[in-house]
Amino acid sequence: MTQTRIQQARAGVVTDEVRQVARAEGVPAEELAQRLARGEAVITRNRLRADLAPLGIGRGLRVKVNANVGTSRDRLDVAGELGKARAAAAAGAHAIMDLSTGGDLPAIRREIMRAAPLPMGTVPMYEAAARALARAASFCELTEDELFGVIEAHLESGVDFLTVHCGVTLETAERMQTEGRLMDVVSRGGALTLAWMRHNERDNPLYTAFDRLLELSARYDATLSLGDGFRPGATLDATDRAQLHELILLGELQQRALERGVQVMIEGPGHVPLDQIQANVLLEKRLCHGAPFYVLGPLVTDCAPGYDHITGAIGGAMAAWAGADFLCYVTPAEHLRLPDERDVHAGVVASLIAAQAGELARGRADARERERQMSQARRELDWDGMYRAAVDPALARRVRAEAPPTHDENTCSMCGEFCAIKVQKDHPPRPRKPALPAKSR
């Protein structure tokens, strides 16, 4: 079988693909190859998608943003989901996850790939559950072979990274029950897996047959995104025994994956108070040996429905500063309904702001340069320059255009003639007079 990226990197081979990602990220290709070899970075591209630009995620690379789209059984609007995928790409998302649970799922997946040519992630468990429902059966009647058949079908269709809840085990569930939680399991894939386990009185096949999953992933050189089935869904449940026990298991599985040459990301918690975010990132990096960390938000308060893109951006900025590598967006519709295109745009932009803030705090040179460009443009009242440096240039242009005319078109309607920058321009400091020589005595 053809070597995987990790195996090539360990053999000292720096591929054209690695060089392409390194150029895009502004890092030496040899260093990126070493990070791939150690599992500290991944390149998310299925071997079957040669026409897709490879995306690097991990140590020393820019923080990336993912957008979720997908149908539900209650709202089967494929055209709407394609519009959202395009909106996410236009807003600057780096990757798309198709979380569809209703309709012709393979066809929808193909259409989303065409609508938004970005790395694609999926949760195969959703399609496995949907197939069971389609034949009027309980999801709990799904066989291990059927589940792995769906996983292989996703990889064969070109999916670049798979969320698989391999750390959902009976032992971890016991820890959750013993300690107690406000929200129990809030991960959809985690809940489905746990229900299957309880019904069949068997442990998770994604855990017990992990080698089978590795074999499939290596064949397509796809990335496994080890899902956090026990992630906290309430801030008061954050960093509990179940979450940390699952993280320990994921770190062990990551080591096994690296031995087989399979790339791995680790998914992280969704609801975490500000004071625990840094600790969560440090724990993941320590227990999972520096693997790329993919976080949902995190949301720093549960009390802002309708504004969760803001709570997620606050947490995302803190997580990015602490070392998280991949932010899954949160939209204003989170916890309320399926998002629309405006929600998707707002969610992507909020996460991009978080990424920029986190990278600036890390001291990344390109983040500092973007800040310099914006400040320089503001100093010069260069509006086009401000738009170029803005995270959402279209919104900035539209907001300014909506303002009434000002006496000076170079100023905004907030300060007008009293604009501090204009005042300074109109009244520059006078040249200093040369100092008189000291009188000799």
Second form
Protein chains: 2
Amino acid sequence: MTQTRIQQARAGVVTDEVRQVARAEGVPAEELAQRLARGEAVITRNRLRADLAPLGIGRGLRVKVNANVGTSRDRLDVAGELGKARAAAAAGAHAIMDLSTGGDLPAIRREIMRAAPLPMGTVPMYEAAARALARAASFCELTEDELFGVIEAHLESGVDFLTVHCGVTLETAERMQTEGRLMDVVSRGGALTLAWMRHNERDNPLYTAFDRLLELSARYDATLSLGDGFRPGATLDATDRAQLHELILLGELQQRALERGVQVMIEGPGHVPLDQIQANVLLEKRLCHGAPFYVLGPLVTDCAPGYDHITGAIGGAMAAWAGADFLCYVTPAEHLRLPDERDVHAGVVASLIAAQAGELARGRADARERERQMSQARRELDWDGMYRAAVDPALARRVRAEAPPTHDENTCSMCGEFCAIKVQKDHPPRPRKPALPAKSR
Amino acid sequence: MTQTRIQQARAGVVTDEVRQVARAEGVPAEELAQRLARGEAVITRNRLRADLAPLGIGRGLRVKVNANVGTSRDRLDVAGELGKARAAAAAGAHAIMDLSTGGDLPAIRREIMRAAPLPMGTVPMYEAAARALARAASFCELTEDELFGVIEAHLESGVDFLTVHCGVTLETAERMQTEGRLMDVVSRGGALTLAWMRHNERDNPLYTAFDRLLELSARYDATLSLGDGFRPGATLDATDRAQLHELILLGELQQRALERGVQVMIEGPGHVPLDQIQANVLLEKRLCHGAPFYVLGPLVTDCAPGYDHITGAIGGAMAAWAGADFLCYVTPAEHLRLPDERDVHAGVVASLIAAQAGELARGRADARERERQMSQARRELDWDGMYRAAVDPALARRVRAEAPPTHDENTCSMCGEFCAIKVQKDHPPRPRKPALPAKSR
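Moving from the form predicted alone, what structure would you give for the form predicted together with a further copy of the same chain?
Let us now look at the entire complex, which starts with that chain.
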């Protein structure tokens, strides 16, 4: 059987793919290969998608942003989802997850893959549950073989990373119940898995048959994104024993995956107060042996429905600074309705802002250089230069044009002739000493 | 002469005003009085505004949010500014600053004060410069007496707190010049002051004649908000010697003000990478002897024009967690144009989110209680309860209604029947042991 990229990296082979990612990230290829071998970084590309640009995620690489799209069982508008996928790519998302639960799921997945040429992730449990529900009274009638069949179908269709809630076990669920959470399970995949376990009085097949998952993933060299079904859904539930026990299990599974040569990311919260984010990143890095951390938000307050792209940007910036590698966007529609195209754009931009703020705080040279370019342009009142360095050039241009300056086109309508930069240009410091004649060379 | 509230507090008098603020904040009145006496908290109310609810800002009190409104010399639409003032108050701003620089400034100030019954701050230098410019070729023709005349007029008209850039001195300016900043001075008041100093080859009268400022402020028991003219205007300039030297001066002035019984807040940056915010708060609290810290943002990246309410919310949350007391909002229009009413609303809400996130991270009981209420409502799929706990109830209600659920009105269109909360309700944990018959009492 073909080696996976972890196995190749472990054997000391530096592939063209690794060189390509290393070049894009500005890191030495040998170093990236070592990180792949240790499981500290992943390249999210299904073996079947040679046409896709490979994306690196993990230690030493730039922070990446994922956008979720997909139909719901309430809203089935495929054209709308394709528009959202394109909007996400145009806004600068690095990856896309198809979370569709309504309609012809394989067809929708293929279409989204075509619409946005980005690494794609899915949550196979959604399709598995929907399939079971189509033929039975409850999704709990889902069989283990049916579930793994859907997983295989996703991989065959080119999916690059799979969210699998392997850490949702009877033991962790009991830990949660005896603690008494405010919100219990808020992960959709986690809730479906838990309900299945309760209904069937059996443990989670994704946990008990984890090796089967590893075999499938290895075949396509796909990445497992170990989902956190017990992620806190309320800030007051953050960092509790259910979350941490699951994280311990995920770290055990990550070790087994690494041995088998299967790439792993670990998914993280969720709803977390600002003061607990650094600890959450540290715990993930420690318990999961440096595996890339893929966080959802985190949202630093529960009290801002309609603005969760902002609560997520606050948490995302903090997480990125602390070492998170991959930010799952949150849109303004979160907790309220399925997002539309505008929400998707806003969500991606907010996460890109968080990524830049986090990388700047880490002291990354490329993030600092971007800040320098923006400030240089501002100092020179060079508006085109400002737009070039902006996270959303078109929006910046449009906002300024809505109320352009009336007296001096170099300024803006906020300060006009009292523009601090202009005032200083007009009143430069006096020379401290009489100027000497310039020396001739 | 009537005592100021600091003098009263120092004498052990606990006034009705202090009791009123203490009640609103849920703190003991005696403790608040001691904090006033030590300069760790202020009550921003001009002696002439007995009708205004007094607002406390500082240690142990809730984090407050300020909204800036005001005409520019490019855009003079008084009705528009009144609309913005009302929008700021409606969105939940705790204070408002009139930063008008165009039109009949005293009349605009009075009207804004009437439109939004909130503590008002101003930057008298703007009016002083505009007055000088109206009668001379350059605002640098402004005289010291003219400047203090404007300050007195502001206080007479009821202004509650004054931003005065007392720390902009020739010495600090030279420190900045020899360092070589990317952005030099970006504070409008700071830039005007610096230009005046360079033109007149004299030091800043707000520094050299600080006692005159103290006498005026004491008369009205107004609060001096010591502006940071050298605040960084680029993340790469943050925490440099010009900023720190000015902060040292502001701490010296704060001590003199406290002796004279005049309340002081200290203004802070500006543009600051996430990893430097905590240090900035610590330095302010140390160098300025625990005086309330009033931060502008801070913006954690320069690269998001059009989204600076988000970059400001990230920095504001971090600052509030670290101990900042008062957040000056930043709107999406910052760096691009004068904000409109929508921008004002967005800016206030973003700052309120930052305040809540910061207070939650500090572990404040009231912030935790609000989170609990939201999560409780979510757990019960109680939408009205969610709206009540939301920072912007009307927006949350509107967003959900834009695409309501189609199958189950208790859910939302994001997850529909796969709603994690609903799935769990439908599949509760099985009882661990056979249920015993309930004992009769």
